[in-house]
Every structure is written in structure tokens, then in C-alpha cells.
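Next comes just one chain, in C-alpha cells: the form predicted alone.
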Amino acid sequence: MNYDIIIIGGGIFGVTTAVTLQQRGWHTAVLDPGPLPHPLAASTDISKVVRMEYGADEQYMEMVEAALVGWRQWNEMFGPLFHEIGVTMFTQQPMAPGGFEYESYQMLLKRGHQPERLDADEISRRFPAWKRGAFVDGFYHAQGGYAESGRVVEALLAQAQQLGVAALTGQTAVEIGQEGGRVTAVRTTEGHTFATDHVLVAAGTWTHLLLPALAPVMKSTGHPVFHLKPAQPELFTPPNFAVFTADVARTGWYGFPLHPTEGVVKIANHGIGLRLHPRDDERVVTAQDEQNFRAFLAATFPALANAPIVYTRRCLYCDTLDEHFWIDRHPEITGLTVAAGGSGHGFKFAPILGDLIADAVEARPNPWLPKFRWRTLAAQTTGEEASRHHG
């Protein structure tokens, strides 16, 4: 059979592209491995930050604006799968300007939001979890939550489903067939051959394994990820307890409240991570990230710092050098456009990710893509994304 198009990858990048180009007429396909949602996928797991801020960055916090109006339309459609409950966002010292924090306060304030500025006495009272005078400025903002990214995306793949996508589950690419520079199929290490006019590489951090001449620009990090049981489950659930980041630019800890189902709190770290090859490397957590862990845990959250671990993984980031996403059609080979390049901070996107890259797939103008282009990057490009911690 000849799909209009085949989307490689059916995580967060993939799922809301084949949504929106199927609603757009387009006869699609979601070519993976599965199981669906893959379970290394980045995008798999109980729940992803949604958060405006991104320090002086105006456009993403222009995009999260318009993300925020499609989570509480998915809430409708899907039921409550995004938990609008507030982020917090505190600092050991404080607010300053250059800081993330301060950078994206000010942002808020400009584009009409309405943080709250908490002192050190107001965040012991009003998020008595937080180690008392540890963390002395920062804010909460109301806009904003979290999702349970798992669940978003088996609803999406559903709804794509619904609309007549074609999953192509149990197949890895492994090829795209050309002729004159012209896509024309695409190859699975399982045998198989795809006709296709159009490709969109949405493969996450095995992208550039798939496209290698993309290895310069893109690489694969891995982050630690903790799921805890708390002794005193009360004091991590809203409105005790939202949403954070704990000074994040400079430790990369931030985290979520009790889960609802799972009954657990994670906590990630938002770093430099550890280079890894995303098919031949064991992602594991290791004693050193775990003795951090505790570490950060005793400075910040007393009443977790012996909280039993019950689950770890290590999430695979797909990062370009810059840490800005890579959604753009190829500058040479006609029918082969990429989105990538999540680089730990995509999926809040989700609600607008579909029409983003479906643009990109029809070159139709989009002011938000230029940032997203395909680019140069130079082997000492340094990451821009705010809130990450480079160390």
C-alpha cells in the first residue's frame, strides 16, 4: 500500500503529526518498533512538566501560551489528563537578574501573567515540604501543571487510529529509499519496503542513528528519573505541594506532586546528563546519580530523604547542540522532513506540536518555525534552553 506519508516514530513528535496531517487529508502512517507508546520512548512515562516559563525566551513562552488553551481542550476530549495545579519555582539565593528564574518572572509579568513572589517565610507556609529557609525567593504561577504523558499519548494514538492512520507497529526503520533525490520508501530491518512519497523522521533520540548526518548536531543524553513512596503522602499533594523546580539552572532537580494513580512523587534532573548510544547502551541509574539524589533530597524535602525508591529510569534526550527543536523539511532530498531534537523540553508543546510540524511538512509559513530550522551548528555550540543545568 502507498501512504501519502509515513511518520517513523510514534511518541509525542510523531502521534500529533499524523492526527493533524490525517485531518489535513493526508494519508498517513505511523511506521515503529512498539509496543505503542514504546517504553524507552522519552515521551513515556506518568507525567512531563507543562510550564510557561523559559526564562527571556519570548517565543516558547508565546507557544506554551497556546499549548495551555489545547491541554484544557484535550481535558474535554481525552478526560483529565493534564493537572493544571501550579508550578513553583524557588531559588537558594535571590532572584537575580540573568537567573532563570528572575528572567522568566519578568517575562510573566510583561506578557500579563500573575506570579506570586514568595520570601522564604512564605514558602515554609504555604509548601511545608520544603526544607525551612533552604530556598529564600521565587514564585508560584497558576498557569500551569503537569501531564500524564503516557496516557496523552496512547489518546492520541487512539484518535489517530479513529481517523484512519495506519500503524505500523513491529517494523524499524532502517532505510529511506531514494532516486534523484526524491524519497520514495522506506526499508525495516524486518524485511519490508513502504512506498512512500513523504517521510518525517520523528524517530526522538534514535533520530540521528537513522539520519547520520545529523550525528554532529544531535545527540543522547541520559537523565535520572526517581519515583518515591512518601511517608506523609498529605504534605506532596495540591495545594500542598505543586509542581517544581528547586533552583533548577544551577542543580537541574525539579519534580511533581503525589500522582493520583500511582501514588508516588517523581522527581528528574534537567542536566548535563550522560552520553549515551541509544540502542547499545544499558540505561540504567546509577549509585552515584541515586547518592546525589539523596543528597538533594536531605537539603531540600526532609520528609523524603528516606523515602523508599520504587522505580528509576533513565530518560533519553534527543539533544541538538543549541537544545532547540529540529522540525524542518530536508534542505536536499525532496519528500524527507525531521522533527526532533525534544532536548528534555518538548512535550509541553503537545497541543500545537501537530500543526507545527505539519507546516513544516506542507512548507506552509509558520512563525514560530524558523527557530527550528535546519541549521549549522558548530562542534562548540553551547545549550540555550534556560532551565537546564550545563554545569
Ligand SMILES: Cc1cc2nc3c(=O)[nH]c(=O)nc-3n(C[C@H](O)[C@H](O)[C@H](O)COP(=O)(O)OP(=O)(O)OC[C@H]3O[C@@H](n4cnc5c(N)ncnc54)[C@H](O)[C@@H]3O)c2cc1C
Given for the second form:
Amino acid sequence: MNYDIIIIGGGIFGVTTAVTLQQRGWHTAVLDPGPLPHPLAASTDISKVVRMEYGADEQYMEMVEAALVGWRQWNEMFGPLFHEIGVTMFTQQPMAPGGFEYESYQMLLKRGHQPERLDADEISRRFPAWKRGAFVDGFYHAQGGYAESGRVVEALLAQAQQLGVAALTGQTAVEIGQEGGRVTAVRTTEGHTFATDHVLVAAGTWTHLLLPALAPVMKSTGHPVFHLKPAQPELFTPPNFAVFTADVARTGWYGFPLHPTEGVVKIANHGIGLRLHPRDDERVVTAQDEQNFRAFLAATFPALANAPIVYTRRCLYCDTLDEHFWIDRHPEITGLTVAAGGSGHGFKFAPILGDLIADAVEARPNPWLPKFRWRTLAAQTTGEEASRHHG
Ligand SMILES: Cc1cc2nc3c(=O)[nH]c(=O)nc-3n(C[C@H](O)[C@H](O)[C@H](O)COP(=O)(O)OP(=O)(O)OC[C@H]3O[C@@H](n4cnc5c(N)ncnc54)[C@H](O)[C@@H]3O)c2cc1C
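Here we have the form predicted alone; I need the corresponding form predicted together with the ligand.
Up next: the whole complex, starting with the chain shown before.
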């Protein structure tokens, strides 16, 4: 069986593109060791933040504005997998120029949005779980919230298969065959060869294993995630609580309200992370991570200071050096496209990813793609994602 294109990776980058390319007339297959959604995939989780706040970076805000339209439409199609309960972004010092919250707030106003700026008293009155007086400035923005990411991938996979996309699960790509600078096939660890003229590598944090030439610009970093069982769940339930960032660029901490079905409060750290090998290294949360976490809880959410941790995970980013996505055709190999580099912030764009990546595959002009082009990054390149805590 010949496919017009084989997509390596059934995470959100791969499955959204599979739906779009199949709709554009490509006979498409998704190849993944599975099961899908893959338990170790970054896309597989109970929740991911959907926020339009990106500091002074206007393109990302514009992209999330478009994605929000899609999220609301997907809720019609797939049921309420996107919870638009708003976001709170609070700071321990007054917001100041150059800071993530300040620049985000200014950009929201510039683009006609209506964030509500809150001082320490307003924070305590509206969001009583926050330690009184610990956070003194910031805002609540009603547009935004979180998506149940694993269930979103499941729904898109079902849609893709209904459209005729082949799911080649139980297969791990190990080599991309090429002749005369053109892609010819995908070979798997399981001993199969799938002939094709086009391959999209959407293998997340494993991408640089398949394409070692990308190893200098892409790395795997592991980040701690905690699930807590609150003694006072009402304190962490909207409207008393929203998706939050707690001085995130200075601390890394962010989280979610009580999950409607899982019954837990999830909190994680968007920081430097731990450099790991995506296949060989253990993915565990350390005693030091837990200690740091308890210190954060005591200083921020007293009602959670001693709450039981019922689950932990170290989840891996596909980190580019500048923290922008990598979505482009290979400069030398015809028929090869890469879509990876989610850098800890790619999921929220899901409703627009399919078109964005399909446009790259088809070399169609797209105003958002130049930011994610195949590029040279010096080893000392620093990260540019405004909410990321860089130590
Ligand atoms: C802890 C954590 C928290 C995050 N929080 C947020 C958030 O709040 N908001 C947000 O917008 N983003 C967030 N992100 C980022 C987001 O999850 C990712 O950017 C996005 O899910 C990446 O999707 P992907 O399809 O590139 O990769 P993945 O979802 O990891 O999928 C890659 C797929 O490729 C497959 N694969 C790998 N190697 C091979 C191979 N050789 N052959 C075949 N298949 C292969 C894997 O099995 C997997 O299914 C977070 C990420 C992490 C890790």
C-alpha cells in the first residue's frame, strides 16, 4: 500500500496535520508505536493551558486568537474538551515594563481585549485560595482556560480514521529511506518498509533521534508535574479559581483548577527542566522537586500546603534553543518535512496546527510560518518564550 504521505508521530502535531492533509486529498497514514494517544507523549495529559498571553510577542497572541475560534468549534463537534474558565496571572511585585505579565497586559489592551487588573485585596476577595498579600498585582482574563489534551487527541484520531487516515500503530520509525535526495520510504524497527514520496516527522521530543542533524538545535528536557487532592475542593473550583501563573517567568509555577472528572488540582513547573534522553533515561520527579513544590505551596496556596500528592510525572519537552516551533521542509531532502519543537507551549495551538503544518508540507505561503522556518541557531542561543522561567 502506497501512501501519499506518512506522518511519523500521533501526537497533536501529527494528528491535526493528518486530518487536514486527508481533507486536502492526500492519502495519509500516521505511524506510531502506540497505543494512541501514546502514554509518554507530551500531548497525552488531563489538561493543557490555553492562553493568549505571550508577553510582547504579538504573533503568538494573534495565533491563539485564531485557535480560540477553533477550540469553541471543537467543543461543538467533540463535546466540552476545552474549558474556557479564564486565566489569572499574578505577580509578587507590582507589574513592571519588560515583565511577562506587564507586557502581556499591554498587548491584550493593544489588541482590544479586556483583562481585569487586580490588586492584592481584589485577588484575595475573588480568588481566596491565594495567600493573602503574597501576590499584589496582575490580572484575570476571561478568554482562555484549559483543554483536556489526551481526550482531544483521541477525538482527532477518531475523526482522522473516519476520514480515511490509516493508523499504522505498533510501528517505530527507525530510518527514512531516500534516493537521489528524495524521500522513498519509512523503515521501522519492526522490520517493515512503507513506500512513500512524502514524510512528515512529528515525533515530538524523539525527533532528534530520528534526525540527528537536528540534535544541535533541539533537546529533550523533563519537567515535573504534580496532582493534588485538595481538602477544600470548592476553593479550587471556578469561579473561585482559574488557570493560573504565579510570577511564572520568575518561578516557573502554573496550574489548573480542580479537574471536573479526575478530581485533582494539577500544578507544574515551566522552567529549565532536566536534560534527558527521551528513550533511555528514567522520567521521575525527585525529592528535591517535591521539596521545591511544597515550599511554593506554603508560600502561595496555604490550603494545599499539606495536601496529598496523588500522582507525579516528569514530562518531556522538545525544546528548540530559541523555544520557537520547528515547522518546515527539509532544505536538502525533497519530500521531508519536520513539525516539532513544541518547547512546552505547543498544544494550545491545536485548532490551527493542521493548516499551519499542512501549508509547510505543501509549500503554501502562510504568514505565521517564517517564525518556525528551518534556521541556524548558535549553541549559545537563549530561549525567547516570554512565560518560561530561565533560572
Ligand atoms: C509537562 C508539560 C506541560 C505542558 N503544558 C502545556 C500547556 O499547558 N499548554 C500548551 O500549549 N502546551 C503545553 N505543553 C507542550 C505540548 O504538550 C507540546 O508542545 C505538544 O503536545 C507536542 O506535541 P507533539 O505532537 O509534537 O509531540 P508528542 O505529543 O510528544 O507526540 C509525539 C509522538 O511521536 C511518536 N514517536 C516518537 N518517535 C517515533 C518513532 N521513531 N516512530 C514513530 N512514532 C514516534 C510518539 O510515540 C508520540 O506519540 C506541555 C508539555 C509538557 C511536557
